[in-house]
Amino acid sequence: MLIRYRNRIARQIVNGILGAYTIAIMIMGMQGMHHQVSFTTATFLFPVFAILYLIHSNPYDIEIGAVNVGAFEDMITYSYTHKRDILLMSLFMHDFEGSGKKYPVEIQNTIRHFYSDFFKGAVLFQITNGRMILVVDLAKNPAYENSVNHMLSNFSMEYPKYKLDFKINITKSVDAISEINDYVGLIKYIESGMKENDVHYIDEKDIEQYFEYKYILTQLEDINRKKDLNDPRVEVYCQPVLNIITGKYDTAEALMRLRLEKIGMVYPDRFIPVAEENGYIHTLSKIILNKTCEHIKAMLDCTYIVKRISVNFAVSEVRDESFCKDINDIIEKSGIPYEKIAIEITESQNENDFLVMKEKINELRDHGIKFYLDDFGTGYSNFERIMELPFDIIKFDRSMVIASAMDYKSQKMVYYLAKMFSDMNYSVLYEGVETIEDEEKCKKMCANYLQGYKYSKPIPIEQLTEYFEKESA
C-alpha cells in the first residue's frame, strides 16, 4: 500500500519507513544466513514508530510533507548557529489564509513535486494555512538558481489550472534577519507592497526598510504607550487654503509627520498604515489636535486672522466611544472657540460606522465644530450617505481635477457634481491644484477653497504666519 500509494505521500515519509524495512529484511536475511534465531530485527521498527509519532504529534503533514512553524523557527537557528547558508522560498495564497480550508490534492501533489524534485534536502514548512516557506541548503545545492528558475518556470505552467493568486518572495539568508529569527516577519513586510501574482527576490534595500519598518513600529508603540500630547516627534506641518471668496488664507490644513532619531523626518504613507494596522493612530491624532489648538491659540493671541484648522481622522477612531470627549476635552483645554477647528474623515462602507460616525458628527457640531467630507471622487462614494451625514464642506480629489481635463464630458461630470453640491450650501474644496490652468478651472467649477502646490507645498505650522495676515492689517 505505501509503495502503491507513494506519490500521495511526502518523499521523506516513504523513503524513512521503506528504508527502515529494507534495513530489517537485510537484517533478517543474514539471520537465517548464519542459521541464527533473533528478535534483534524488531529494533529497526523503531524508527518507523518514531516517524509516526512525528506525524501524528503535528510537525509533519503526511500528505504535502510540511512541517510546522515551531520547526521552521529551529531550523532558523540550527542554520545561523552553524554558519549554514540557506535559500528561502515563501508562497502566499491568500484563498487559503484564515478560512480553515485545505489545499485540493491537485495542489498539494504539485506542491511536493516542487520541492522534492528540484532541490535536494529541501524542508518545506506551513507556517499558516495560507502560507508555506520552502527552506533550501545551498551547500547541497550549488546550482540552486538554475532550480529556481526552473521551479518558477513549472509553477507559471501550472498557474493557469488553478488560477488561485499568489506571492512569491525569494531571499538568501541574512545574518541580521536570522539572529532575530524574523524571516516571516519580513516577508509580510514586503508582501504589503506587492501586487498579486508576482515574484520578489529580497534585496538589500528590502532589508534595510524593513528594519526602518521595525524602528518605526517601536517608536509609534512607544508614543502611544507615554501618550503626551506634547511628544517632540510627532510634528505638525500645515498646507494653507486659499479662501476664493477673500482671495486670503485663512484656513489650513494639519498634516503628521515624525521626526526620528535614527532616521529624521518620515512622511505619512511611510508610518500611517502601520499606526492604523496596530492601533495607535488615535493618540497621534490627539497629539496633531493639541499641537494645532496651541498654535491657533499663539497665533489668535497675536491677532492672525484664524477661519479654521482642519486635523485628519481615520474612520476607526470614530468606532472608539471616547472620541468626542477626547476632541471636546483638547479643544476645551487650548481656550480657543471650536469653529476654530474642523475634522477631515472620509467615508465608510460600513453600516455600523455610518451609523456611528452620523451620532459622533451631529454631537461635535453642535459645538461648533466643522465636518469636512475627505477624498470625495475616490473609492466609494454613497450620495444617499453623504446626504444624510452632517458635512459642511466637501473635499475634492487630485484625481478629479484631473479627470476634469480629459475631456468636456469629464469636465461637465465634475462640474455638475461640484454645484449640485454648492447648491445645497455644501463648501467645495479642490485640492491638489498644481498650475494656474488648474486654478482657473476650478474657479470655474463652482470652487470655494483652493488647496495644492500651486500655493504652498506642506510647511512647519509655526511658518503659517508668512500666508495669515493680522487683523490690524
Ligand code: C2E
Contents of the next structure:
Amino acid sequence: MLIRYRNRIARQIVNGILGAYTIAIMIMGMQGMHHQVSFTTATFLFPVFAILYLIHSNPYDIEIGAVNVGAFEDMITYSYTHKRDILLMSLFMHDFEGSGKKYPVEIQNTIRHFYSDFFKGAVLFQITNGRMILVVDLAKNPAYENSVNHMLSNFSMEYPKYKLDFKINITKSVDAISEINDYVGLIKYIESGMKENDVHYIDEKDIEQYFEYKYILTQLEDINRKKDLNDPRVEVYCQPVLNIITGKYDTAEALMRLRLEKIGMVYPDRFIPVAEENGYIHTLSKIILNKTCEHIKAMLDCTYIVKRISVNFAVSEVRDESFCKDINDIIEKSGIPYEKIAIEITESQNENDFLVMKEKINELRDHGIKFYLDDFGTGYSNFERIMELPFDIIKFDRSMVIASAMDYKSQKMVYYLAKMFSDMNYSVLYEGVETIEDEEKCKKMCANYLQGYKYSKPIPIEQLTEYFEKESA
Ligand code: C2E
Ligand code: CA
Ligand code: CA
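Moving from the form predicted on its own to the form predicted in complex with the named molecule:
First the chain shown before, then all remaining chains and molecules of the complex.
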C-alpha cells in the first residue's frame, strides 16, 4: 500500500515508515542469527510508534496529500534559520472556507498531481479548509519559474471543469516575514484586495503595504483600548458646505484622519474598513464627535455663526445598544446645543436594521440632532424605507452629479429625484461639486447645499474660521 500510494503520501512519511521497517527487519535478522527471540515483538513496536508519532505530529490529509498548519510553521522556521529560499504558492477557494465541505474527488486528484508533477520535493500544506499553500525549495528546483508557468497553464485548462472561484498568490520567501512567520496574514491581506479567479505575484510593494496595514491595525487596537476621547492620533478635518440660500458657509462635514508616528497622515480608505471589520469604529467616531463638539463650542464662544457640523457614523454603530446614550453624553458634556450636530449615515440593505434605525433616529431627533442620508445614489435605494426614516437632508453622491452631465435620460432622472425630495421638504445636498459646470447644474436641480473641491478640500477643523463668518456686532 505504501509503495502503491506513495504519490499521495508525503515523501518524508513514506521514507520514514519504510526506513523504520527496514531497521526492524534487520534487528530481527540479527536476533535470529544469535538464536535469541526475546526482542522480536519489541522491534515491531518501533515502526508502530513511528507511524503513530508521524500521524499525530503531522495531521495529514490522505486525500490530497497535505500536511497541516503546524507543520507549515515548522517549515517556515526551518527554511529561515537554514537560509533556504523557498517559493510559496497559495490557493484559496472561498466555497470551502469555514465549512467541513470536502473537496470533490476530481479536485483532490488534480491538486495531488499538481504538486507532485511539477516540482521536486514540494510540500503541500492545508492551512484551513479551502486554503492550501504549496512550498517549493528553490535550490531543488532551479527552473522553478518555468514550472510555475507550466503549472498555471495546466491549472487554467483544468479550471473550466470545476468552475470554482479561486485566488492564487505566489511569493518568494521574504526575510522580514520569515522572522515573524506570518505568510498567511500577508496572503489573506493581498486576497482581500483581489478579484476572484486571479493570480497575483506578491512584490515588495505588497509586503510594504502589508506591514503598514499591520501597523495601522495595532494603532487602532491601541486607540480602541485607551478610549481617550481626546486621542491626538485621531484628527478632525472639515469640509465647508455652501448654503445656497444665504450664499455663505455655515455648515460643514467632519472627516476623520489618523496621524501616526511612523507613517504620518492616513486617509479613511486605509483605515475605516479595517476599523469596521475589527469593531473599533465606534471608538473612533466618538473621538471625532467629541473633538467636533469642543471645536464648535470654541467657535460659538468667539461669535462665529455655526449652523451645524455633520459627523459620519457607520450603520453598525447605530445597531449598538449604547448608540444614543454615547452621543447624548458627548454632546451634553460639551455644553453646545444639540442642533449644532448632525449625523450622517448611509442606507442599510438589512431589513432588521430598519426598525432599529428608525427608533434611534427618532430618539436623537427629539433632542434636536439632524440626520443626513449619505451617499444617495450609490446603492440600491429603497424609497419606501427612506421616506419612513426621518432624514432632514439627502446627500446626493458625486456619481449623481456626474450622471447628470451624461445623457438626457440620466440627467432627467437625477433632476426628478432631487425635485421629489425637495417637494417632500427634504433638503438636497450635492457632494463632489468640482467645477463651475457642476455647480450650475446642481443649482438647477433643486440644490440647497453644495459641497466639493470647488469650494474647499477637507481642511483641519481649526481652519474652518477662514470660511465661517462672525456675527456682526
Ligand atoms: P463621505 O462621507 O462620502 O465623504 C466625502 C468624501 O468625498 C471625502 O473623502 C471627501 O474628501 C471627498 N470629497 C469631497 N469633495 C470632493 C470632490 O469635489 N470630489 C471628489 N472626488 N471627492 C470629494 P474622505 O475624507 O477620504 O472620506 C472617505 C469616506 O470615509 C467618507 O465618505 C466616509 O464614508 C468615510 N469617513 C470619513 N470620516 C469618517 C468618520 O469620521 N466616520 C466614519 N464612520 N466614516 C468616515
Ligand atoms: Ca459623509
Ligand atoms: Ca458621501
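The term rigid core refers to the most C-alpha atoms you can superpose between the two forms while keeping them within 1.5 Å. Residue numbers count along the first chain shown, from 1. Because the structure is a prediction, the values reported are computed rather than measured.
Student: After superposition on the rigid core, does the Cα atom of Tyr453 shift by at least 2 Å between the two forms?
Tutor: Comparing forms between the two forms, the Tyr453 CA shifts below 2 Å.
Student: Met424: after superposing the rigid core, is there a C-alpha shift of 2 Å or more between the two forms?
Tutor: No, Met424 moves less than 2 Å.
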